[in-house]
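Here's a solo chain for you in structure tokens, the form predicted alone.
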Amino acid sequence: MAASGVAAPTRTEVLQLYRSLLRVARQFCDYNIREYTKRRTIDAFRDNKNLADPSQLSAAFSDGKAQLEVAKRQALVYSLYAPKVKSIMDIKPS
């Protein structure tokens, strides 16, 4: 624990959050939204890779958890209104 009293998330917790965000991204039915969510997740973790201050780490982790909840809700909403026709990017070549 840091002197400021803010506990930084462990490496395991950060990896769990990363995997959860990518897992939720796979649930989007629309190709563009799915890829955007994956790209945003990867970019955010890459940008915050070198954070060392425990308070910044905790803030980034909390933001990531909030984004995970938003992504879960959005995946549910998008699944309710999913298009009947698949995107050309989702069709597997024969």
Given for the second form:
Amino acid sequence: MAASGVAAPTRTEVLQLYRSLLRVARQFCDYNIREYTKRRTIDAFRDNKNLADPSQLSAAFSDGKAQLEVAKRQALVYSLYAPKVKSIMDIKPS
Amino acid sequence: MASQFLRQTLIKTKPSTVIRRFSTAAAVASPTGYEEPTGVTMKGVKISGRPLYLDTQATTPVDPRVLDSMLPFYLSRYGNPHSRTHLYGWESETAVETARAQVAALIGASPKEIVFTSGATESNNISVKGVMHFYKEKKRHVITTQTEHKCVLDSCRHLQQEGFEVTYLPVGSDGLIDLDRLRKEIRPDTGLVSIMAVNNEIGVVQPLEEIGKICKEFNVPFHTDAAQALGKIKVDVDKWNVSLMSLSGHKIYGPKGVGALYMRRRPRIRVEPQMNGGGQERGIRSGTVPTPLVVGMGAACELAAKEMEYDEKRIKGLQERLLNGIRAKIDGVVVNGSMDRRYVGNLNLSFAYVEGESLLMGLKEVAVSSGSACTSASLEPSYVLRALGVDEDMAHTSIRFGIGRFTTEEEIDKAVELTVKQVEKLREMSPLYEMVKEGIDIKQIQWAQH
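Given the form predicted alone above, what does the protein look like in the form predicted in complex with its partner chain?
In what comes next, the whole complex appears, and the chain from above leads the way.
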């Protein structure tokens, strides 16, 4: 990844990555994977909130970028083979 | 370009339309014929949605990150890792060796000590039968426990038929073995001590470090089945002093059909292969190594190392939520096995005055099991619970809740709600429960036919 140079990511870039990850998370049709991706994203960004060292910052950033690519691909794969029946957790009691 | 297409597909097309576009005649024979948009009908049971999954001791879902690492090896990178003459073989071999290093790193071993197999059952078979067959001239005795997994017990039975002697160590009511008893049972001709790390039914963690020390003292090889321990508790082959260790892929969010066997090099342990052939995996396990599966197992191990702390913290909270939730609403709930020395993702509960099969049948929206998946077809109570000395009636009503990486708080709450509802319903119908409430000790009743 070309972006993973020495320079630390800007605040805007980090926020953009965060939002992209959450957006992809919502696209998972599988209940458990969707919830996990959301939760893991939020917790990972919270854990790394106080990172100050530029090299650590850019390492975490490029890791997040890679995870985003994985999530994008897998959200598509999951949608291709989605079961017709949803999880009971996704069925709202009406 | 590619990402643009992806985005469009994701946004514009609903999953169902995507499926229709891709499905051809093959879809007619697809195994999903039981699915209707309104629910699932299978084995005469109609469920409105897919059940919430709380059976992670049986198997875990494949992590999407693991699948992502595997897919390339199902597509263009299909080479046989043992092909030495072309790129296809080389790239597969590199991937297999990377996976071997990933597995080794998780257990503190050297990659040279890892042999890929088809799963923990095969690893256990190689360990128990392979070691004893190799050293059969001098070693005629095996020590194992009564609560071991079926494949270890069955391998031991097989050895007994060949004339070997086997000691089945009893366990206490907490599911743990007595270390002094183990020490006493070791004989000069003991060729192997095989004790599992984490029990598959009750989640109890055996004192492996201490067992390892005893085995070292008597210089007896120590084998442990760590299928349920890998990626969940800290596994260190040197700390435990194991000579052999069985590992499984599908218990750690990896693919089914792959496992590994750790074999110590110093001091070297040797086995007789159970599978003969092309000499792959240093002749210990012949047969082409399944690159995609092995890559998946390696990725799952690396992920487990990264996520273990995070997962454990979460799963611990969920286990407490489940137990407290159930205990707050119903009485007569007993946890089977030690609560202090237990893997947090396992909760094996017995519900007094409830018939187990009816409870499981009533809990169709929660995917749980009464114990091991291998034995859940029979109505017999679990031999593990009987080894613990659990009463017959309580052993019949056990439910194993397995919590994993993908379990949510909402699922736990739902499981609590449904379990409580079902137990209350069954108790309302139970004459036994009525008698207990009236103060009759049902243990004193003389049943007419018994």
